Each structure stands twice: as structure tokens, then as C-alpha cells.
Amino acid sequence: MRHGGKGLTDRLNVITGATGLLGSHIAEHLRLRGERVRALVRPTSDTTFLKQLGVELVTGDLTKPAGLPGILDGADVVYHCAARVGDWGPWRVFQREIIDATANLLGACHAVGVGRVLHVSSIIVYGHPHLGDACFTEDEPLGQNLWLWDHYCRAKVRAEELCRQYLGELTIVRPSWIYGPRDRTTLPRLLKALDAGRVAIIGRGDNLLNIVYAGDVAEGAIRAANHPRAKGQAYNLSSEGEITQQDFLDLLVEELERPRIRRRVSYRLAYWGGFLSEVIGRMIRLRRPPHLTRYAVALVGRPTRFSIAKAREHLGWQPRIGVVEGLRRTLEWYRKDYLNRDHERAAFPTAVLASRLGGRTT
């Protein structure tokens, strides 16, 4: 690397969607090494915990490539976690948010000489493939069995291909489904589900999910920032499936002491029944997602187990908190923080919670 001689306390780290899930524990992780952080964020991001972390701060907006060289000049590793993160929107957005973003940033990156790139992608880049008993490995061919309006999956898969193509070092992490503290996004969207009752156990319940903690990924991609074998390489981040639909299900409604969710929808039911929302949705213009979609019924519903021999091997890496304690800290950050957000209160169930982990609502 360009400043490889650099202590940790001088090194430079600058993070795109630092105010996000993973690149918030990015920058935690870091800024507990010792090192310093930047982060290129938007006028109207909530900032609140970077600045308690110490982080640089630098408003800026990679769609407007003009002011990125001075932003990046001098980074010893760009963490690139800005993304369009979902399945609802008009593909103008996510080719804006997604495509465009990443080749501004690499442009830049490229234009000051920056030392490493890690990009962060997500196994969505595989597609659906026809998944058997083995693990799914980062050879896999990408883009697998596209849906309609699988605009997502598109993007993430153009994104690595301008990856692919920058002369700089670079590495490509892909996480699965991240959860933790400040998720602002997946396990909101599932608690409010289970609040209305509307959640079901999709197929027979056994499938193994590979949700994964965000500072065990945050973890995985700093090693993979900063080792010499991973450049030009790509890791899968995820669970190899440590718990089952069920047995998750079962946890969080334990933990918000709500009965067993005893309801069943077959795979394909729920399948089609999120296709016939989406187009409705489509239909009347919906800005929101529709309570049901093929990606969150294949999130939840699908057989997936991604391989991380790979990571294990060149990085050492693996995960270590587990779902019991990641859930349990998860809470604990809703109660704390989320809850108390006052715009947020009215669209998510706080009595539920508060009452479960000792908080007060009012």
C-alpha cells in the first residue's frame, strides 16, 4: 500500500455511508484501533453517533463527482458501504444511487491515488441460483435466475463489474442479511410485521438463514481491507447458517414475550402473493414497499448457505457473536436509542419492547 508505513493513529480510513448500519460499525471498529476515520456524509444524515466516536466529518454527495478527489486525497483504505439498500424503487435511483455512485468514487479514488478500496456488495450479486446441500462459494457465476424489477441485484452486479475494472487495489466483500445496533431498515420492517400480524412461518421453517452481526462483518472487512492477499479478491461475509427460520422466529417473539408464531404459507404462496403486491404497487405508485415482497419472502422463506472458507483461509475470518447475543444487543439499542427518536415512535410497536427490556414509552 502507497502509505504502508504509516502507525495506526496516522492512518487514514474515509467511509461512505458511515452514518449506515455496517459503515457505522466500520467506523467503531476502527476508531477503536486507534485510527482516524473521515467520513463523507449527507447535510441531512444523522451524525449524532459518529461525532461521538471522534470521526471527521466531510458533507458531500457521490453523485456529484466534482468534490470527491479532495475528500478522498491522502485515505489509506476507502470503505465504500453508500448504496441504495432494498427491493423498491424505480431503477433511475438505484443506477443513480448504486452505478453512478460507485463510478464517481472509483474515479476519484483512482484520480488521488488512494492505497486500497474495499467495496462492499452482498450476496444478492449471485441472484437467485438453484441452491443444493453444498455452500456457495465467491466462483459462483453472478446474476443468477433475475426477476422482474430485480433492479437491486442488477446494480450491485454492475458495481462489481466497474470494480473489476479499476487499476487500484481493491476487494469486494459480500455480506448476507446484517443486523445489529442501528439497523434502521430489516429488523424494523419485520418487528412492525409481527406487531400488525402479518408474519408467518414461510414453507416448513427449516431453512437455515445466514443473517449475520454487524460488527463481525465490520470486523471481516477491515481485515480484508488491509491484508495483502485480498487484493483483487472477493469474500462472501455471512452465516454458513447457524439458525433456522423457526428457531429465529421463536427467538425474537421469546425475546418481546409474544406467542409462537403457529401460522404456515407454502414458499410458492408467499412467493406470487409478493409478485401480485409488487405490481399493484407498481400500479398505484407506491413509494413505500408493500408489506410483502419476493425479497423479503426469499430472505426469510429460501435454503441459502454461503461459503466462508475463503475468508476463514486469507483473512481468518469468521463469525463470532451469535444470534442469541446479537439479538439481545439489538434490542438493547432499540430500547436506548430508536425508540426515543420522536418521529420515528409512531411506526414502530415501543409498548411491545419497552415493556419487554424495562424502557418506558410515553
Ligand SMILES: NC(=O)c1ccc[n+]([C@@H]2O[C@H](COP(=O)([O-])OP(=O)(O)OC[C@H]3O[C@@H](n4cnc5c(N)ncnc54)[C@H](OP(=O)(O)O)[C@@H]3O)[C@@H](O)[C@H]2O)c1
Given for the second form:
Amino acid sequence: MRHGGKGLTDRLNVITGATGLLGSHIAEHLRLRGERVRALVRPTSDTTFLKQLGVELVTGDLTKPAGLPGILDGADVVYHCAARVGDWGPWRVFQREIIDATANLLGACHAVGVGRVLHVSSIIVYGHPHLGDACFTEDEPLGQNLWLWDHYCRAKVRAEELCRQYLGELTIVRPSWIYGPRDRTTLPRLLKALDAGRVAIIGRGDNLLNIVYAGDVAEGAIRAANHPRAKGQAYNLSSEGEITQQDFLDLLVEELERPRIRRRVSYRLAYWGGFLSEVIGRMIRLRRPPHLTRYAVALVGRPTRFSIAKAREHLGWQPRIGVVEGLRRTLEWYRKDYLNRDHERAAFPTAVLASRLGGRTT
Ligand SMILES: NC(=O)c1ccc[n+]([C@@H]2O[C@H](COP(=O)([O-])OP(=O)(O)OC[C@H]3O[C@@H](n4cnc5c(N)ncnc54)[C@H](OP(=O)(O)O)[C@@H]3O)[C@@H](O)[C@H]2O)c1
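Same protein, the form predicted together with this ligand this time rather than the form predicted on its own?
In what comes next, the whole complex appears, and the chain from above leads the way.
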């Protein structure tokens, strides 16, 4: 297969955020296709997995633009996955690590004339539209009904605006809730909450989740970065709602050999509880997110409403890994890799989870 006159093995892909969840899956898929991959990593990044893949590692930081053109030189495609991901922290951090980082990267891409930029955005850019029965396409206005302290959403919207001003070839993908091996954020947070007995069903529990396997999103991103029709386009890369909140939690606790979650809390109460936790967390200057936040409530409590018809039609993409298989792979990684790191294990006071998962506890 040849692209733009180059064989796959000659094509150079540069990935930002390759040590993270999605970036690592994109790197893995590209290496499996036989393509060259160069990763921009920070001096503090854990590069163990990338080294196993045979990825070229170049040290840099998106907040320091001076070194970027050299890192991007010769790139056919730049996958921009790096970002501050999460619902906690001061605005200046989101400004620096999402908006400024994207501006710096786009400036450098333009300077060296990379072939195509694939910008990883999020369905969060739509803000918090009133759900009803609507199914949102990529034409939905961005930034609706933003919350107080909605820093992640605001920053991702602004990053997309910068992308729209970019003069070269660029494609945007908007994934929903990504899970899979190498998730350092959401799944560990959920498992810690389970470990502490803090998880409840939000609302009736019959809402279909937006959860989508990282390998599927990686495949969609690669298709979007290479398809001629995708230039200048944006694509939702979301689940179509394969599993309900209740069934997902049942599956998770079954895998962990824990009792079924029976505690319930209304969506409204959980939302306002999350808001109150955030207010208190800000007052006492919590460095980590509080146990309950509005984002966490929305993530598990709201139904899936994002159309992937455009990605299916233009790119021939749709999620392929079912949640049973995806969760099995994720927990396997979690047991083997994540919990065996000293600093991560220390965050679980009882280490009960490790033993339930069959992993080493010492
Ligand atoms: N996770 C989700 O559910 C989800 C859903 C929708 C969209 N997204 C989007 O998908 C993308 C990837 O998310 P993810 O969950 O894979 O993120 P992640 O696991 O938190 O990884 C973030 C990556 O960004 C890197 N990074 C952060 N700041 C950087 C900087 N200043 N310079 C260079 N690298 C930097 C991190 O490097 P270190 O290893 O050095 O920390 C890490 O590799 C993000 O744009 C996110 O907004 C994620």
C-alpha cells in the first residue's frame, strides 16, 4: 500500500501524547502496520511501552516551542494527542497544556510543512447540550451551556478554534469516553472508588454509556489522518451505546469478584453533590480531584447521544471491540502493569483490589 508516493514503511508519523492512553494505541497500531513512529516525550514520561514497540523517542515539551520544528521535521502525519486531560486544576494549567501547547504545535507544523495534522479533540467540545432524544452530529454548535470551572471543555473548544485557523491539511476527531490498557486516569479513579465502597448507580442506571475502546479510537484516528475525504473534517468517534451503566458496573464487579452495587442516587443529587465537593475542594486547594465531580457524574450518568454516521460513511469506521473483551484486556493490563508500579500501588491503601485481580500485592 502506498500513500502520496511513499511506501508505508517510509512514512513518518509523529505522535504527541504517545505515552498516554490513546497515543500509545495509535503508536501500537501504526507499528503493526509497519510504519515509522516518532514520539515527542517529556523527560519525566514513562517510555517503557514505546521502547518495546520500537518507537523513536525525542524529548521535548509542547509548552516550549523552540525545539518543536526539529522534532516534526520530515513528518507525513502528526497525531496530536497530548493534553491536560481531566476535570481538576486551575485554568492556567489547561491554558498552557491544551491551548498554548496546540498553538505551539500548529505553529511548528506549519513552519516545517507537515503533510497532515490529526488533532484529537473530544465530544466534550459540544459542552452540555440538553440531551432529550436528539442524536448529535458534528454540526452541533460547540461549547453549549458551559459550567462554572468548565476548564477542560473551554480549553478543548479553543484548541479546535486554533485548528480551524491552521492553513495546512488538518482533520479533527472527537472521541467519547475512552477506556483500555494504559488508562492512567479514569479507570484507576473508578477502581479506587470501588475499593473504597464509594460507587453508586446514578439515576436509573439504564443509560447507555459512551464508552469506547482505545484501540478502536486509534484505528478511527489513523483512518481520519489518511483518508483524502477527511481533510478539513471533524468526526465523532464514539460508542453507539453497547452497554448500560448498570450492566457495565455489574460486569466490572463480577470481574473483580465483588458484590453487586445496589446503592442508588438520583442524577440531580449526584450532580449537586459533585458541585459541592468541587467547591470544598477548591476552598481547601485540593491537588487531586475530589471523589465526586460533575464530570464524573455526567460520564457515567448520561446517555450516549453522539452520531458516528459520518465516520462510518466517510472512513468506514465503527467500534469493533465489545465491552466484555475490552474490559478483560484493560483489567489484565491493570493487574500486570499498573498495580505493580510501586507509586500506583501505594495509592491503594488496602491493596485489596490487587489481590482480587490476582496481581502481586507486595
Ligand atoms: N481519555 C478519554 O476518555 C478521552 C476522551 C475524549 C478525548 N480525549 C482526548 O484524547 C487525547 C488523549 O487523551 P488520553 O486519555 O490518552 O490522555 P493521557 O493518558 O492523560 O495522556 C496525556 C498525554 O499527553 C502528554 N502531555 C501532556 N502535556 C504535555 C506537554 N506539555 N508536552 C508533551 N506531552 C504532554 C502526556 O505525557 P506524560 O506521559 O509525560 O505525562 C501523555 O502522554 C487528549 O487530547 C484528550 O483530550 C480523551
